[in-house]
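Presented below, as structure tokens, is a lone chain in the form predicted on its own.
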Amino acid sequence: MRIGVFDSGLGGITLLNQAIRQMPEEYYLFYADTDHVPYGEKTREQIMRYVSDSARFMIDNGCKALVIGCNTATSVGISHLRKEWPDIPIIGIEPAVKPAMTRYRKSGRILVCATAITINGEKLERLIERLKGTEVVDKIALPGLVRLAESGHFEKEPVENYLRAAFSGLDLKAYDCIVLGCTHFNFFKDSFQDLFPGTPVIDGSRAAIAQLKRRMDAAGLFITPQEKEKLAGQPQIVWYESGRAVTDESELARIGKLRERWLELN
């Protein structure tokens, strides 16, 4: 059985890589809902339908645990998924506001960057309120980064021009920590570090996979020798885009470049 990793597009590759780094013996199914990316520009009703359909596909294809590698999908749909499949570990990703507040903040502010739905969602607002960060946390939506990541444009000049324009009303020196609240944004960590020199730029991928490991351990779901033997000769990762198996060499090469970029930055 495989671990299912889901995202609205290819940003979840950052979580997949983190999962392979922490659990190299496991096998994975990666599902990118590329027909509907970006989720951050869809209605909550549409996102709920996409998330439910994608989760059902992964479970029907034998996934023993799911990782929702999309902050927007987590914000909108994870409670529904956990009610629908209570016996399957379902781990979501959320902006790493807690470590930003408890480990990195000194006397300055925290900047959370995400999609509009995550930024405006009740889930993030409740998290900030619970951490008593309402007065010190700023939020900004950066939808253009999703499009740049999906199209494979990582050249620093257009990326940093976009970010400078988005941050034009902010005092960039006021922040103790930058939180990347969308997995697509992790591909641009170097540009954030250039614009905020010396400021920690963090995301929630490592913590999400650590939580997945704990849940799988508690449920006895780590791969067994028998499963390894059954899966021998099969690829460690099988790729799907909106329910279609990815076999095109050019698309697999594009995916490979995204994986390599994450490894370069992490």
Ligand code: DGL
Contents of the next structure:
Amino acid sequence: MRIGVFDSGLGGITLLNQAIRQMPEEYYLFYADTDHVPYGEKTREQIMRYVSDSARFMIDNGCKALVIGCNTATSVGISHLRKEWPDIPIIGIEPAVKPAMTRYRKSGRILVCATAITINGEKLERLIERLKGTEVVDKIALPGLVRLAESGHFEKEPVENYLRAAFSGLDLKAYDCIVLGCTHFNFFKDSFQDLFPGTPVIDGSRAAIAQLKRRMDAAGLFITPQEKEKLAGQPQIVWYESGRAVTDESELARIGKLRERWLELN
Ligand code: DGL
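Could I have the structure of this protein in the form predicted together with ligand DGL, to go alongside the form predicted on its own above?
Complete assembly follows, chain above in first position.
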């Protein structure tokens, strides 16, 4: 059985790559809901429905565990998914405010970058309150980065121009840590680092996959030698876009490019 990794688009490749790094023996199904990306510009009701349909597809196709590799989908839908499929480990990703506050903050501020849905969501609000960060955490939505990532534009100039304009009202020197709270933003880590030299730019993907690994271990879900034999010869990753298997060479090349970009940055 495979591990299902989901995102609205290709940002979830971050989690997929991280999962393969930590569990290279496993087999994966990657599901990008490309018909509906960007989620950050949809309503919560729409996102709930998209996420639920996508999770059902992955489970119907035999996934033994799910990674919701999308902060927006996690923010809106993870508790519903866990209620609907209580026997399947379902791991989400949320902005890494906890390490930012507890490990990286000195006396300055924290900047959380995400989609508008995540930024305005109750889940993030509660997390910041729990960590007593209300007075020191700033939040900003960067929808343009989702579009740039989906269209494969990583050239520094347009990316950094966009970021500079978005950050124009902020004192960039005030921050002790930048949190990338949208999986698409991880492909632009180098540009964030250029704008915030010397400041840690972090995301929660490593911790999320470590959590998945613990949950799978506890549930005895790691691949067995028998399964390995059965799956031998099959691709380690099967790719789906909104329920359709991806076979088109140019689309597979686009995906491959994003996987490589992540590996270069991480
Ligand atoms: N990658 C997603 C996230 O982590 C959302 C991007 C979008 O669809 O707007 O929030």
